[in-house]
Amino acid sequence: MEVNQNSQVSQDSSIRLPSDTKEVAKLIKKNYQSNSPIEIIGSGSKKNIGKPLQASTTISLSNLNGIIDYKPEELYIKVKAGTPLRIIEEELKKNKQFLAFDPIDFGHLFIGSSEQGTAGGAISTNLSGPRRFMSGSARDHILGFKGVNGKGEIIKSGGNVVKNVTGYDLSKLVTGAYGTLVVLTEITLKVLPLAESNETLVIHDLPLENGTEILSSAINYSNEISGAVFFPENAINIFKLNDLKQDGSITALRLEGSTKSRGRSVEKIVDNLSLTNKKISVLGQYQSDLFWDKVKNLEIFNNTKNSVLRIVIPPAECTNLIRRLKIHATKYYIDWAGSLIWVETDNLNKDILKEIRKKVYNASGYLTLIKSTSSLRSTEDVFTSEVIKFKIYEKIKKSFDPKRIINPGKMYIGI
């Protein structure tokens, strides 16, 4: 089936909308035979992450939409890859369950409004929210999949229940591959119970060094903490919550568990981290949920025209690296208790990107260029690439997609 062009797909592409796995396989097999490149999209919410593609055909998975099987008591849900995350989350909430890897809504970053994307996009990018340090990444929550490789062959891996680990490594391999190995058509995900309640302890107006020290100390002290972030001064204007009345930086800790334990947990953390004399706010569940949605969905960078970098770093290197990057940072914040830094910069070019990448690499970190101009993404590495890992990935790509026709060059030039 062919449809008219839309804003999410390149002008020279014809869009195909298969309705099931067999139709996907048929389309890819045809392109394999003609050696024609294909771009794979879901809703298009993450289309601009990675290198721009030149493809003769676009396969949209938006018609592969729906929940196939959901067993709340067995903690799994099986969905078609094009199923909107919003639909999945709404269904899970009916049973007080959720996707614990915290899929990010990139709509705020790219278009200035919500666009959560699809299950396939979340798994293909493996980009997880604030719970990552506690609950693991998307890669840790995929139980199995069905998909089509670059030759048009249907492959299946994994099972439905948490105890079934058959083929689990293959599931992990395709997670985070940005659709360059397999076109996902069905995905089975682990789900977890929602906490009974949550509160957020906010410490105001701390210097960077003190804030990151508290983040690190807090997660080592309590296993009830599922979020730990630091925002420098002036970030309060982003949140606009009634119970956040102090100026200055924000150091925030989310505590989850039973309703009875919440107040005692906050008191214990305040006492054990010697926060009694600090400026403190406590957000109840409603405002806490709003706060963490804004954190998870990158609303600090809402519809920015600037470049945005994602840096994964050993927590011990976080403070020093930020000091070294401040000359380029228009905005930044720290997540994952010091393991993740989001940076916005308004003057990024290939020389500055090279300089930043070197500083990140010297700090044993990993950099991803999440948002930037098409020209910069075309000519520079979007992902950190090491020679050994590149060669391994090149071999993996060849085994799944020997003619390099699915999302060619999306992650690395020549692959």
Given for the second form:
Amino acid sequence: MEVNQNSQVSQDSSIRLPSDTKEVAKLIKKNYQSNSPIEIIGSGSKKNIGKPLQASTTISLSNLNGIIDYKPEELYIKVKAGTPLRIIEEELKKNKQFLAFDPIDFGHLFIGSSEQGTAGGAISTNLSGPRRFMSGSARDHILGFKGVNGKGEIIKSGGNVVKNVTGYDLSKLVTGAYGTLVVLTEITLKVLPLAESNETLVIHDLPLENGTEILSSAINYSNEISGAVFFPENAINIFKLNDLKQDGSITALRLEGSTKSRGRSVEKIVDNLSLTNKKISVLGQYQSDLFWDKVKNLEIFNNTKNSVLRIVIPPAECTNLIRRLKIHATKYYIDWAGSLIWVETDNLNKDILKEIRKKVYNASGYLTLIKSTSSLRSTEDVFTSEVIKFKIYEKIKKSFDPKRIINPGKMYIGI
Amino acid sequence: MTNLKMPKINKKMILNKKEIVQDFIKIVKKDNVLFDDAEVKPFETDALSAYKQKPMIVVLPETTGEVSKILSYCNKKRIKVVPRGAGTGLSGGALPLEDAVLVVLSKFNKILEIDFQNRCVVAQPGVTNLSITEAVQHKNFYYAPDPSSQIACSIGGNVAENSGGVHSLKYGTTTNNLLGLEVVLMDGTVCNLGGKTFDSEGYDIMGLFTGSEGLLGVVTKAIVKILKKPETVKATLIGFPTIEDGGNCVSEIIAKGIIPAGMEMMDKALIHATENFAKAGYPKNAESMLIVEVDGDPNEVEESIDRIKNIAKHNNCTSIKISKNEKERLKFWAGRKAAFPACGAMAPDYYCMDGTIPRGKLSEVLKEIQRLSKVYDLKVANAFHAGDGNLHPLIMFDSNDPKSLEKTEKFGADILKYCVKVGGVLTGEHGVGIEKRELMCEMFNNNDIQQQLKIKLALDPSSLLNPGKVYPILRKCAEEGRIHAHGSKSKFSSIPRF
Ligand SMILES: Cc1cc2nc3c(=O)[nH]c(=O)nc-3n(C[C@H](O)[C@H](O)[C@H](O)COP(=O)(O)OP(=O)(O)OC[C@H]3O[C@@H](n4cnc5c(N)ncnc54)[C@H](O)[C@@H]3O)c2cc1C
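In place of the form predicted alone, the structure of the form predicted together with its partner chain is requested.
Complete assembly follows, chain above in first position.
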């Protein structure tokens, strides 16, 4: 156990806790030589997303923790991969900045309380919150990384600047790869200034088709809307906000900008989308922040025992697809102005999953099984898979991890 | 680099030219295969015109099926392929090879679908950047990435180079504005990536292909995001007594939480060059000048402009003009957009560099460029996408004097090395191509480069697609400073170098 001299070993003797890139490389090299698979975790907050793994060793990156370099005026922050998002966001907030890809706190979904996870986890899963349609997802906000491939070699790509086309953009490739290509150890992220203020315009009691229509015309009207969601009736009791009492459907739009111009912008939207005769309310900054946190963090599905699906589609398909899926949806809501549907379903099995996936596929979208029993996740596809792309994935995987030792099978069987 | 080393020429392949031409005529229309010296001559260079090489054959496919057949044929026969869009690339990415087939996508140029409901346009690769905006502007939409070459450059080329423009600061580069791609791999496989949806599952192959300079596959279709035109757009023109003041103003605008739509900087040499050329009303006494453009809600725009004015004053500006109307705004831009032709008017030739640096290092780097300009005795004018740190020094030289080109290239390389030294990168948007190939080792060590080459080989095992580009041929990236260097040199000896 030569490795243990360097990296700490936790109580559970199979979990390794390396504290720098070199130690990670050493551990992986050893496993590469002995052909033994490794599971990689950050803090473990998203351990149950993806396929269940069977690995003799687990590497936790939680000791690779800390901000390496933060330059607010250069709009970047460089962190060790295991740094908790909470720490990063707190630091950014001091300078009125934030991570604009809206990393989701999956703790509410999986354990019923906040557990934000680490920078590495947010990048590896590429699951971005409500702001995505405006600001891009995690893959649009990673500027560079350092990490270790499946042979134990330390590699890097990108840098600290936004404009960079030097060599292949491997940062994109490792984002959303669920730790199957590279064990990330350092990550540089783009940061952006927080808007001075925000408000949320809520339109009540619209039927689904009118709700999605308004989402769409709102973002066609202005590029400055940074949130656009629809909750069907009876879904909103989670919000418990003073200004949101009705239990009919809600269609909500977030407007951001300077404190001075906020009120005027809301009025303009109301005028331009002809909402004057609709039942509307406006959430001020405090309630608006709470509202969008709950939307982002899937609090509507708090600690559910049911399965949760993430469905991404061209927005024009949204209404029809929901009609087709309704019988399976215990709860659902629409985000990204109609491009994302989150669905909770209590009767999911192999056949129903296949049926839903087919409907989503026919609507030119894709489906991710975010939460479900481990048996369903191990026998069925968690991610949509296509033959041609699968062949490319196999080749890419092999170029990083020829013996398939890091997170093997986490995304697809055979990858 | 003047004596450019390219991959070994396969003389036997050239002897088979007739036969290959015959086979291509079975795949594409007869008129779309060019092989006479005179016919292929127009394709001998891209916009890095110091390098010229006629291709063996030029083929102009018009469908994905044709591209697929051409590539799979070339793959089987081991024929090298160089993809080309409009040939406006500035790093020699589309430079032909003597024994290669140049696959030109310019006739493959229809807009297939305009989908306002899903806010996207589906275009064939040869469609020009500007014509996408032209196709949707009647409904007040536009395609955000706006390279200065947008009238001519193709969307396929934009994808291959991950091109940016003056508005990338707020709206991102090509990679942030793509929803889907259709690509053909060297073995002829047609692959659809993304679609009309955001993001996609599995590995981000679309992200990998974007900016891969035609080394991994040929783009045959792009689905791009379109945006609503902002309600108001205003530009300010600000003059400064020193370069430092201009640079500090840029940093302060960003630090104060303003993200302008675009923020361009020019030095005195370029102010004068463009003013003589375009009469845009630039402050001729200023040492540096900024164009700061803000867009969005009219009230917000006014507020931002006020704040920018105060920041500029705080940084000792000597003049401020704010565009009163659209005509004046476009006039402000006219000079900046004429930067290249203006330099062209000042010297027989100019050489455009493209490094990115942290914004805060701006005045340091410009000073170094001025120092080098004296050392090399070559004039230089600087344009700068200041908002995102992307620097375009324009070195003026005379290509009739071979020594002058060599000196220019050395000067350029010194600038780029300095960019890397201060924490920046070799290329922000023009790509590595042949131009910066040998400088890759300034940024990457052997492990980094080998990982990239392994991806290349995974998708193109015989290295037939655009060989000789991007990755160093002459140098092996230094291994000092590496942690796991032991033995890896020999371990990778089986992997060919490009
Ligand atoms: C005056 C001028 C101004 C410019 N301004 C800018 C600017 O502001 N911002 C900027 O980013 N760039 C700028 N450029 C550079 C250039 O226009 C861009 O790089 C552009 O994207 C190249 O497109 P193209 O169609 O001309 O590609 P080409 O020059 O034909 O090819 C460029 C590269 O892409 C590959 N390629 C082309 N088409 C395909 C395809 N369909 N599939 C796969 N590979 C392909 C080629 O092999 C080559 O490596 C400028 C160039 C000029 C001459």
